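Given next, in structure tokens, is a single chain: the form predicted alone.
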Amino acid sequence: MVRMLQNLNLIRAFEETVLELSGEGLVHGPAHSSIGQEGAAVGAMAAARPGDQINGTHRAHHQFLAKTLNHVSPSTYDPLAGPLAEPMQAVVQRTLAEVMGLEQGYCGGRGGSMHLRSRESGVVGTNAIVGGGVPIATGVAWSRKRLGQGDVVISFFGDGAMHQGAVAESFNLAALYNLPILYFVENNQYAVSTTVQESTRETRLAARGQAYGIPAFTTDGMDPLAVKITTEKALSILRKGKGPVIVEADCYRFFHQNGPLPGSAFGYRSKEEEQKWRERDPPAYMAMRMIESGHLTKHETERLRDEAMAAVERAAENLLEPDGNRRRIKPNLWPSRSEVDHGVRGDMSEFDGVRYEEKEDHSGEVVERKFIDLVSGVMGRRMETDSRIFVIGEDVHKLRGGTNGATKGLAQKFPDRIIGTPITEGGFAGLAGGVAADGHFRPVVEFMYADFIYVAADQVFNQIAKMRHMFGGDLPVPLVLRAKVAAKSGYGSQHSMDPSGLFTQFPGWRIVAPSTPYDYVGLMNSALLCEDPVLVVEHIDLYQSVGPAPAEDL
């Protein structure tokens, strides 16, 4: 409990410093303060294990710090014994550096306040799109279930995200696949200025779980111990293989959506309401409870608060220098301009030593083969040699190979790796993105028609395409997206588009469009080897065409 109180104080001091720096113009970007909501994150992370994974939304400093501080905290560390342990001090400084856009930050300063990731600590990555990270976390849960090591995933999001389609789709997929994920709703009462009552008739957000067969809990998010106990109950369900679970924690955002002013300054809530919630301020509330129970003295709680403030001040001093009567960021701490485009895509080093053969120089037998047979044939060969590859999409597991035969025979050979889905393109595309980012499996996503990509636009373009770059440039995202184009085939305007031009606007994607059976073999093999997301464009009129292709060497 002493460590929990210390984390509460550290997060509070950190957020107060961020608001102060933002007021001085030293935070390039938003400052979404979590002041008032620290109890939910600290309580939840006190119940998690080191191997558990988390993600969050744009307001996630408290979640990130709670997880990373716990990860590096020495087992013998006593918060009352002296200054903050060196690894914990480093976490505070690196997190502050990231929020300020500096090179020593967790993502090299590229993620800033809203895109925080620490793979070693189990932070999958926080997300600026409300609800956009929930399918990603669902994918990480799918991956962790396959690994079978007992890890679970906690996806934090707010009351506003509960109304996003991506969240509903994720609930359904997680329940369908029985995934070990806790959907943790920090209900801070407002989506910017819109109340929960203005957003939905059913204001009991945890009640959404009933529609999906998901057990749900509500808890007092201002009481870290209540959150810890509730989270422990939820995680015990996940670890027994009975997930997913929803927890709704009632809490309060003390300040406006962004910046150092209270919500009352903007007229959407009263000062009286704010004061009522401040009377249960999580750090002060937990300190009072620990004093009353005899766990700490008043002097000891004050020492914890003072050391937390000093630790954050030390971190800030290491990043700043005097500039007249102001402060400025030390010039040598900014990222190099030469690094701006690092990691938009990978360096293709995975192709070192790969054999390339044009049809005219092919070393094996070349025969006439049907295009569609190569689609299933190449996938089958690669699935035999690489157990990480799986296929996910609508009807891929039925109809003798999906709607066009692209997975013919594969469901029989690999019944647990040909994953049929509901009609939920955004949900399963995001799930696949989370699997890819987790680094243990290689998803192949099939969209029945390329036009259906637009239903999943956020996951395809805002998430999958940008992950590597926004999280520092070194995160592989090995995902293949097969998109079938039906132009001039009589399917009408909503089944006939070629999305290639749109994908070129998001340079995280690589694009291939094989037009012969021989080229399909080489390009699909390359896509399945690549550490970047690859769009494979397939025109359905080519499926029944016949042309030269390797007889056996797929």
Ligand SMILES: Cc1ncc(C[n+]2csc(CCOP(=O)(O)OP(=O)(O)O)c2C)c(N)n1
The other form holds:
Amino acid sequence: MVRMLQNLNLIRAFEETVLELSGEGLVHGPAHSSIGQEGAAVGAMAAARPGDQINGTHRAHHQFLAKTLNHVSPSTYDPLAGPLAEPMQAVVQRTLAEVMGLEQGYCGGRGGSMHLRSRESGVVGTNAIVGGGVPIATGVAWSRKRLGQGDVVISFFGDGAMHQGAVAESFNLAALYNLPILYFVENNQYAVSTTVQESTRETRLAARGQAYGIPAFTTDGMDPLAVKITTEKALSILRKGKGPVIVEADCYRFFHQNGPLPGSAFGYRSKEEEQKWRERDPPAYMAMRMIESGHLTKHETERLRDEAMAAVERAAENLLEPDGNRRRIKPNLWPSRSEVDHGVRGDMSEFDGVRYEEKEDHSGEVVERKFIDLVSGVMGRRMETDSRIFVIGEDVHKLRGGTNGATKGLAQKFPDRIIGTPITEGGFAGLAGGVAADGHFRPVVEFMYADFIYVAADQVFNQIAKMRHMFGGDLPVPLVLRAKVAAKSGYGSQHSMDPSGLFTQFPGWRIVAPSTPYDYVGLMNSALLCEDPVLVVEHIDLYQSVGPAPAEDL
Ligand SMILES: Cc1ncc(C[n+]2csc(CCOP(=O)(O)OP(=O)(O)O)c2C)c(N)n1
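Cool, the form predicted alone is there; where's the form predicted together with this ligand?
First the chain shown before, then all remaining chains and molecules of the complex.
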């Protein structure tokens, strides 16, 4: 409990400092304060294990700090014994550096306040698209379930995100696949200025669970211990393999959406309402309860608070220097300009030493083969040699290998690796993105027609395409997206487009468009080796074409 209180204090001091620095022009871009919501994050993270994974939204400093601080906190650490333990002090400084855009931050300063990621602590990466991170977290849960090591995922988001299709699609997929994920809603009562009542007729957000067969809890988000107990209950359901679960924590953001003014300054709520919630301010409330119950003296709670403030001050001092009567960032702490484009895509070192042969000098037997047979043939061959590969998409597990035979025979051979989905393009594309980013499996996503990619546009272009670069440049995202182009097939304007041009606008993607059976073998093999997302464009006009291709060597 003392550690929980100290995490509350640290987060509060951190957020106050960020607001101060922001006011001095030392934070580039928004910094959405979590002041008032610390209880939800600290309570939830007190129930999590080190191997558990989390992600969050634009407002995630509190969740990030709670998870990373717990991760490095030495087992012997006693917050009352003296200054903050060194690894925890480093977490505070690196987090502040990331928020300020500095090189020593978790993502080299590129992610900033809204894109915080720490692989080692189990923070998958926080997301600035409201609802956009939820399918990705769902994918991490899919990956962790397959790994079978008992890890679970906690996906934090706000009441506003509840109305996004991405969240609804994630609920459905997680329930369908029985995934170990806790959807943790911090209901702070407002999405910017819009109330829950203005957003939905069913204002009991946790009740959404019923529609998907997901058990749900509500809890008092201002009381960290209540949150801890509720989260423990939820996680015990997940750990028994009975996930997913929803937890809705009622809480309040004391300030406006962003910046140092209260919401009442913008007229969408009253000072009286704010005062009422402030009476249950999580750090003060927990300190008071611990004094009342005899766990701490008033003096001890004050010492803890003072040390938390001093720790954040030390971190800020290490990053700043005087500049006349102001402060400025130490110039040598900025990332180098040469790093700007680092990691838009990987360096392709995974291709070092790879065999490369043209048809004319192919070392094995070359025979006439049908294009479509190679689509299933190459996939089957690679699935034999690489157990990380799985295919996900609509009807890929049935018919005779999906609607065109691209997965012919594979569902029989690899029944748990050819995953048929409901019609939920954003949901399964995002899920695959999360799996790829988690680093244990290699998803192959099939879109029945390329035009359906637009339904999943956020996941395809905002998430999968940007993940590596956004989180600092070193995150592999090995995902293959097979898109069928059906031009001239009579399906009309919504089934006929080639998406390649659009993908070129999102340079995180690599694009290949094989036009012969021989090229298909090489290019699909390359796509399945690549550590970047690869779009494989397949024109269905080519499926029945015949041409020279390797007889065996796929
Ligand atoms: C898809 C999308 N729409 C709109 C926004 C702009 N926006 C950022 S935060 C926010 C409110 C989100 O409310 P909620 O989900 O309740 O989270 P909170 O800000 O309260 O933590 C909005 C509208 C966005 N970032 N992404």
